[in-house]
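First, one chain by itself in structure tokens, the form predicted on its own.
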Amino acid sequence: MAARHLIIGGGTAGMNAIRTIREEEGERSEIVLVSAERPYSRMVLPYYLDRSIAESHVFTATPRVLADWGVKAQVGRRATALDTKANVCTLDDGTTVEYDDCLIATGSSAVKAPVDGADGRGVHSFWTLDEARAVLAEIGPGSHVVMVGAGFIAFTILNSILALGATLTIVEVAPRILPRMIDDAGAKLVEDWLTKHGVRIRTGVKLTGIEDAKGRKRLRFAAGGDILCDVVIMATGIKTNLEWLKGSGVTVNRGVVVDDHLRSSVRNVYAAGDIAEGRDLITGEPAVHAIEPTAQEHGRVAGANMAGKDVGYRGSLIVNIVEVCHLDVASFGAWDDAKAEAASGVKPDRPAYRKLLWRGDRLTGAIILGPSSDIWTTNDVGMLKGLVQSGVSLARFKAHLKRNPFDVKPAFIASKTTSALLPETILGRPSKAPGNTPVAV
């Protein structure tokens, strides 16, 4: 009898697990996918505001990909409850699926701050595609938006929100801008480089409520002036989405604790992506990294071990990398280790900024800024990025890098990191799709 998997969730680690349970198993088995949304990249959210890419570009997998990867989708239904002694999932419309094995890829949610107004007409968040709808309905020439919250989410729509001619101004309750990716320093030059992009810049402020005001927001603030705008938008964090495994018996920490094969306490029931709490690559801690790159990871080696396979997996690299009005920032590792050796250079004119962090000879984080059209500063984000992730050793080079952080190449090349990295695939192998069927990303 076939193996029946059941996938709950269609983001990109349910995504990539499907995929690799088609291109690894030896027999054909049945995959269900339980998933509130039709797949679709949520990445691709902010070319979707700004008009760079159609609707239909964003989604991941149409019906008739589904069809032919063979999967049962029962899309626009949650998972409600888990009996992982019975092997059945029950759906939010009462019925339910019986499994071999499952995924639990159902990632995160965004959450507002919990201030009065926040859930009042024109206060978005932009986590989701219907979100992003809402957005784009209310944005255009001439707007005055409102970010509350300086952290990762928010600068990724950043670029999207001026290229759609809305003047921008950014509210943040810490007192630094993208207070859990780069350090001070770095963050003074990101300031200083939007702020003579025409972007207004509060930072240390705590937002006390939010009104309406003639069919405009009025927002409030502890201390400060209040702010008029037209539309409000909140990345103020994200929540993963695990209440409904109350009762389920898979062991919960800050998400689901998972071993080196993403399986949690119950055997055969995996994890990935938001939701899973696994080995940090550098610290060797667990940790949850939600991003982009751990869901794709965690989805090819949960998809990889179902389908029969044994794949460990050594733990996911933190990278955050994103480009602000031409600005490239990007840090990775532990950036913020305060007992790591640590050499920072800066060039304020350009602005450029290199910060690397040290353990005994390995570099086990980095944070880098530069202009985008700087040859150098693309190169040494993938650079400094393999020398974190390879863990390569750097004896010969740390006193060079130490004095000359700006100087990674040759260090890059001589300690054959490519080389290190290149066997280095997540399943063992190179990537592929099967057939001609579109890579789901």
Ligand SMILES: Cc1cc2nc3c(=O)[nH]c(=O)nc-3n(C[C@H](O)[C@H](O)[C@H](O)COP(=O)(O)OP(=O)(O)OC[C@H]3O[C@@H](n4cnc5c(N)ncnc54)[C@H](O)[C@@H]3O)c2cc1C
The other form holds:
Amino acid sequence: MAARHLIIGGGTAGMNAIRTIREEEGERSEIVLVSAERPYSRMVLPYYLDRSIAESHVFTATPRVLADWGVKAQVGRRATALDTKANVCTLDDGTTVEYDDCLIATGSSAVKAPVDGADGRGVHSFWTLDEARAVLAEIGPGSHVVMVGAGFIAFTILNSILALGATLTIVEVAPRILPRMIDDAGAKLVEDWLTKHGVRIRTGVKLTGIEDAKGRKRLRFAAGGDILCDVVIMATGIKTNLEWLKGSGVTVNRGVVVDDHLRSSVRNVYAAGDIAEGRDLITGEPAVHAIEPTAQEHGRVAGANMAGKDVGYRGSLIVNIVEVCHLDVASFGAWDDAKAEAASGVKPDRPAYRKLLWRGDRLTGAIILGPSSDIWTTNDVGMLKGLVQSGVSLARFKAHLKRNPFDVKPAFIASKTTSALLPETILGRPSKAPGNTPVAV
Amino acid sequence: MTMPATTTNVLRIHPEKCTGCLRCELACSYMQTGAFHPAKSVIRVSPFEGHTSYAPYTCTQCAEGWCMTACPVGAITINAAGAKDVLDDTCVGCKLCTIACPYGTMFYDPDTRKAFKCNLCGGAPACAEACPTAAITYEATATADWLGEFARERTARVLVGAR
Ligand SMILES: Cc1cc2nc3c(=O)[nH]c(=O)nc-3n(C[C@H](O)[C@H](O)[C@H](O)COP(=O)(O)OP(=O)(O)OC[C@H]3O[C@@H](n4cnc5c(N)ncnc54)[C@H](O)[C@@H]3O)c2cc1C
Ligand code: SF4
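Show the form predicted together with the named molecule, please, because up to now only the form predicted on its own has appeared in this conversation.
Up next: the whole complex, starting with the chain shown before.
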């Protein structure tokens, strides 16, 4: 029986679901996509911002590709209500779409700090392609950019801003940078490194307002001097796009609560990506992981189940990596678990720091910082992810890693992590290449 | 098109035959970049037991292809040899594949700002050809954990001392 699938949101999760439905289904089904924006990958926007790629490179499917995949696309339309009793979704132009099953993949949006002037000219979020275009139009060589917020998203565009020849000041209300990605010691190292590379950083400061100042912008703070600049980017957080689900009957907590098949509380309604609250691989607890790999895995598992397969999901692992001024900064899993046993190490001669966290003899989290030219940093990032993901028992190699967190490889190989990982696949079969239905255009 | 698993060749590692001569690294870097530059090799010879034994380590071409499914722009595909391969023109250098690959076999070139990895040289792997002791062979077999057992014995002695 060919179903009518409705995909709401054409970002990472939605597009992965569509591709997987087409890969898995026995009989060609109907797929309708309703998406407020054209399908693109947000995490590619930093490379559009630094002009290393053309705008067209960010799209994950052109209208032509959507047509090839047999997707009826309603792009530029927003879902405004979901009637899960009648299986009908209402759109912002008043039209309705009926479905047999549907996927909620509406992601998140940027939230600006609630201060006077936040909506003024020259003050931007950086979450959508439109916002990226606006920022790109205003930054040039010699511009002074102030980034409000020193979280992961701010850091993903840091290199791009510098590459455009702008000078950068980062202001953060927390006492330190990257509060939700790395620990104090790591943050100190990154802060020193950035300062050395000409980035000005002010932490522990509360922004109170933004004013126009003769064509420029003036930022005022609860304490300390004003800052004058040309462009303000507010990387002050995101929120899940849940409002339109009011009255739908779908259980919502921090996100749409999903089971191990990515099903919501309503059996034929799935949710995936930033909007979904699913299992965290390490803690086993429900969590919202607003990262690309979770959106990809959620989307694929949801798509397979919508196509009639029975695919259970083990849970998602929080992983983050960002490069700033040739320094790699990465963290995984339960890196801030206060109850875990921890060991850390620094290299005095270069910007390298590691922290490993255990529960028993299993690695449950890690932080790793090192020069991006250092091959071992890159390889070890992967191996630490493998140790956390597989949860292999490190037994006697734990003592070695605690003594020397920079010597990951022998412990990884000798713990037979490869044996543990090789049988593991997300969909219970080998993955298919983007190949004939390329995701990139 | 994916090939039936039985006809796909993989790099099989016979660690006990490795003498640590590093010819595979030279051959690999030459094939991949045109320069004899082990730092750019995607097969890596690791020492065990205080440098008295060695074994080469590289991508197993795993079934999931964590690097491939993670790439936000579809820059990693499966080539004719069945290997996961990075398309340079498509890669934006975001490094997501380097953190997604749980084997630590993705590489990143800061000069080109591209990821790179073992692509089985498109079906004629230079490392296997260069190895004088046949410690690396290119065979039609299922991929496996070639080094685990070997390393467990040897590393254990280094790390905790023979008991
Ligand atoms: C600059 C930047 C850099 C990033 N870098 C990284 C990184 O390095 N690593 C990482 O892991 N993650 C990164 N991310 C986060 C990552 O992009 C997101 O986690 C990912 O996009 C989530 O995918 P999603 O499909 O859940 O949501 P999205 O990709 O946000 O897609 C949601 C879609 O739904 C649409 N939509 C919203 N509301 C409605 C509605 N009511 N009706 C119809 N359509 C709607 C939106 O227009 C959009 O098309 C970055 C994000 C940004 C902005
Ligand atoms: S570094 Fe290149 S190949 Fe790797 S995930 Fe990013 S774009 Fe894809």
